[in-house]
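What follows is one chain in structure tokens, specifically the form predicted on its own.
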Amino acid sequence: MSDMLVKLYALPDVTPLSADLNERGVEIRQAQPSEKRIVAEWVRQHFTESAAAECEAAIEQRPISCFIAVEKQAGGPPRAKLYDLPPEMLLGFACYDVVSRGMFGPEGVRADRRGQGIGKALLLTCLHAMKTERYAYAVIGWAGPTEFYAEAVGATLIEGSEPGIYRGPLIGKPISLNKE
């Protein structure tokens, strides 16, 4: 896959989407140092383990380059605490600066949940973060769906970026070839 490049001088306001998510009690929010075991434990049970382990070091930047979508669970027991607050349940999450300064993702959406705006919304809070820290433009590595980041926020490919920074899996023993 190729990579894309998005300007970030030139990206559509997230707050219209981020209101109606609200709405239906979706929030996008920065994941907390305290969440980053169940974040990627929820990565890695849904996506890949590469793809959990940059979310921990996501979360373990500063400032944090982890954003994760939630839903606060309605009933459960009454509050005994001010502090009690209802749980919330995690549908998705966004990174950058992780396999690289500049370079958004990985991104993923809870599958039951996609088409709903919870992926666009997680894409263009971390690329306004991204834009704060005073970066120009970002590279989405190995982007996929291009149609869909083209259409969100303008992403263009990237020519010639296959394979790009990534390389192949790290192994710790040498593989064996001999099939006997």
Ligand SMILES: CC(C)(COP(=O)(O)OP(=O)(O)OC[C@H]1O[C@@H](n2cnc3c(N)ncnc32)[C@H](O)[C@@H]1OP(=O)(O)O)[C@@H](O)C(=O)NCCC(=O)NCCS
Given for the second form:
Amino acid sequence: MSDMLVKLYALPDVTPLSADLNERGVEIRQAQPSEKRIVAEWVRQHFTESAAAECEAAIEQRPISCFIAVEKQAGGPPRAKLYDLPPEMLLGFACYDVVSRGMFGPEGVRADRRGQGIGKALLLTCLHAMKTERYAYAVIGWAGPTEFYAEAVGATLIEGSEPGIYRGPLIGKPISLNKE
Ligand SMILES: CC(C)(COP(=O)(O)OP(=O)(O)OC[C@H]1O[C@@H](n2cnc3c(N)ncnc32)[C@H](O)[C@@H]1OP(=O)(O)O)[C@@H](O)C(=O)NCCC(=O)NCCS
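Switch from the form predicted on its own, shown above, to the form predicted together with the ligand and output its structure.
After this comes the whole thing, all chains and molecules, with the earlier chain placed first.
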């Protein structure tokens, strides 16, 4: 799959989409250091081991370059800690500056919550963060759904970028999966 180029100086505003999602109880926010293992495990279960490792790397960076989509859970179990704030359910994630500086990805939305604007909001939030960090362009790495990126942010295919910076899989298993 090819990479795609995005002009960060011509990005659509994310505010209307974020406001619409907020009204439906969904929030896009930066992941927190304390959430690193939970986010990584969720990404491993719903997507891939490599995407999980990339999320961990993104959450370890400063500024944190992993954003997540969460839904506040009404009527969750009472909690004695964290000021009784409602628990939040993960719906999606997106990272940047992980595989290479200036690159967006990986990204994913829970299968049963796709088509609700969450993927676009995660994408736009990351790209606006990159713009704030003074990038002029972003590269969508190994862009799978090219139509989604073209329509959402005007991304264009980079000629001759396949396989680009990516390598074949490294043979072996992460420690956490060795016991299986
Ligand atoms: C790609 C992905 C993140 C999109 O998330 P999503 O929440 O479903 O996307 P949205 O609801 O924000 O879609 C925004 C628009 O893009 C369109 N769109 C979504 N996925 C699309 C796809 N695969 N191909 C073409 N258009 C797509 C939607 O129809 C919507 O159009 P609209 O604004 O006219 O209604 C999600 O499908 C996913 O997790 N896929 C599996 C993992 C993946 O491929 N990640 C990308 C790796 S590079």
